[in-house]
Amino acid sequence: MGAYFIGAHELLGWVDGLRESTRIIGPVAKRQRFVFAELESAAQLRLDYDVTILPPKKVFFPPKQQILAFDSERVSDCIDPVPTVLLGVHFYDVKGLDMTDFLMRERYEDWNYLAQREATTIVASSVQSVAPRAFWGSIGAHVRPQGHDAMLTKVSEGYVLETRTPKGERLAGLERFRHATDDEVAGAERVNAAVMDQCSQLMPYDSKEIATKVRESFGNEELWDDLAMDCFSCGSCNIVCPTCYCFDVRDSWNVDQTSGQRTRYWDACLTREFAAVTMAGGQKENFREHHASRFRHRFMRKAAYLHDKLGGPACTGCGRCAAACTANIADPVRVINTIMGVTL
């Protein structure tokens, strides 16, 4: 594929440009934070943003989604996807799409999701501001960024763009620039590679090592009890990350009483209610009542329990969950760190 040189001046026309043609998703301002969203106009672009409320996978996979509709005669799917650009992705929530678009796929294949996934072209940009709770430097480092179709990096006198796939090769308005030289694509390479060593938050262990000993820990109750003791059950940890994929689906019907939809909606294994379930006469059995036991299934699944699947953890390292956490105490640095300290 190719590589091409944006002056700092042309990347906004470009964007405008791009936005002639089919819908742009890119990081825009939210008061003093930022989230992904249609551009309006290509001013709106933030690619200093350091990161974003909820991930990308909102995209494909939005919070409340229609799946179905039916009435007396008939259901259909509402699978409708619109050609999309998803601008200006950092490097670990494209990590995170990879995880999902491979659990997405697995076994049965979700359209509801791939579909949308499969009709936007992303373009991955440089982190140029760290979120304060980031540790992407430090976990599942031998993990690469797959999924984007182009890569957008900002470099001392603009943008070099470099196109990964046929999709980020079709790119409107690439034929206006002139390609990069071989020194401008290493100083991409440099830029990107610098930013690594910029998180203050380190794990500083291998994703194996911690595999396993968070696998081992799952008996320490009084453990996982110091460590859940401040949890409110609210479920924000989940909702935030990029890797989360659980949801629950509910049947609503119209007025007609013959008619209506069925709709799936973001889940969260945190709060006390997912792991409740019916049985006969009307009971309800909770087969992870107990805080602890919650907070501890969240980490096995991030760190244990999807890792030979995955190939490195369920985790980028992006912070949102310790950001989000109105205890202050589902920072995954916090957790692990402590994990790896105690003799097991």
Second form
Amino acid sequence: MGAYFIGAHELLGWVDGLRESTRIIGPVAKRQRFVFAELESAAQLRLDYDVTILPPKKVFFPPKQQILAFDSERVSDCIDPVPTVLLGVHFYDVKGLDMTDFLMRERYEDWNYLAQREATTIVASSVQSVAPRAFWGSIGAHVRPQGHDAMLTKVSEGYVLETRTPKGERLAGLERFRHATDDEVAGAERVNAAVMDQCSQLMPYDSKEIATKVRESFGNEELWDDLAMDCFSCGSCNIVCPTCYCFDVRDSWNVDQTSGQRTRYWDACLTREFAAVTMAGGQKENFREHHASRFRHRFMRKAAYLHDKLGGPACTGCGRCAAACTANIADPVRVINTIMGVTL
Amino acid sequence: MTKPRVAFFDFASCEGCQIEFTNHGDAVILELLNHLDIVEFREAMTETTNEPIDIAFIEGSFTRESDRVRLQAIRSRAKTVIAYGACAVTGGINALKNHQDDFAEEVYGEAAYMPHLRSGTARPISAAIKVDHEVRGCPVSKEELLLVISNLLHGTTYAVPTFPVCAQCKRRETVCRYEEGDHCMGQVARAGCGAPCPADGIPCEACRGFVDDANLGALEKVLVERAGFSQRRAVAKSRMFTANLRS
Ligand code: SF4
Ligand code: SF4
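Return the structure block for the form predicted in complex with its partner chain; the form predicted alone was the one displayed.
Every chain and every other molecule in the complex is listed next, the one we just looked at coming first.
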């Protein structure tokens, strides 16, 4: 599709113009961090953010999502998509969405996710600040981001908007844009290429090699006990991850005790009871009883099991888990590089 | 269907958990009265009862032998007993005194020797009687209480979250206390509260007690390495709600 240019001083006017007709969700500041939130004015937009606390997956699959409402007469779904422009998604998070887009369609189509996904136009944006724990420069380099409708790149005098779909093209159809010159397009390409070397963290292995070695490390209990020693089983590493998609379902009644709702919540495989099941007779069996086996499971999923399905690692290199882990042990760079370095 | 008869009782506590129930306000409580028959509740009514009851909410910790007698009497006429609030579930804040002997004068001054202040070890009510369900927290979460009640009314059991508070902070995108140079116990504290304290900029004190298998060794390490505590302070880190859960 097309390539357009907008002057730096025109950008906020464009965003405010869009706000008149659609909901816009973009990165905004929260204390010293950033979160994706609905913009109340374009001035809140922080395209210079490094990484958000939660990934943009939450727009389609909220941490707490009502999926059914019931009363004594009927049960109804709660699918109610809102036309949205999701603005300012970094490329590594687009990759994360590509993975959940695939996983939420696999076998069973999850319309609680897909309906809002289809009602959303995604405008990716160039990375202007690199998060300290990010390693997207070296992981899954062969996997290209695909799910965005347009890409906005900051160049010296303004922004280049490259559209990829008719949805993206419609955004550029608004006033304030002009066609970008070849030089501007080449400039944007240079900006996006240059940032790839900016991560201080490196995972210098091919993802297939990683998948093989991680799988082989499964039986090395000493290694995993060691890696997981300080684990709190808190699940923070799961909750902040763009590619985690497990949820727990709970029913609750309203105070009238006849109507109520079914709600799903993000679950976390690092937590103690995630793999606990109740058996006949009421006994519980936990097939990942020990924290090291849960810690190992996360890496098996991200590096090996899902790799087979997705053709690349189920990790975008966003570094959120590394930053969220108070014990400072969840970092894939530490874990994978350790595994790659040991003789099993 | 007859409505279950519900009564509230209190032992060593501030009765704040019972007040938390009344904080639901008229609309919720009047609706609940269509489903429950509250027969004793001294925060809100004068009547009491010696008749059998279906659900007993017991607030407060067990600190005297006379408490045991009263607890047993409640148990013997109640179908379901609910330990209600931190004091009843773990001993709560009262258990702080279990680890020191100089508190009486410190707290009560000249009145320290009044006979009614002579109490023993502060224990959970489960040390005296069988408890069917627990509602944790200081105070309890009033939203969670509604879930407990509606599950009882429907003959099901409320599934209490067993994971730590961290997960609930992350779900609501609270900036971690550690990232602000503070400390926190959310990694080992039981969730279910919805993590309101860190969202207000206050470290979690684990008022709902510890998760099972809490990694206290790792907590000490994080308090030293990330929050800058001395080793001694890390080990002794607030026992405010967890005195009975530590060695
Ligand atoms: S690895 Fe870290 S973030 Fe993940 S569960 Fe363990 S302590 Fe929590
Ligand atoms: S595993 Fe960690 S670095 Fe990888 S995508 Fe998930 S949160 Fe980001």
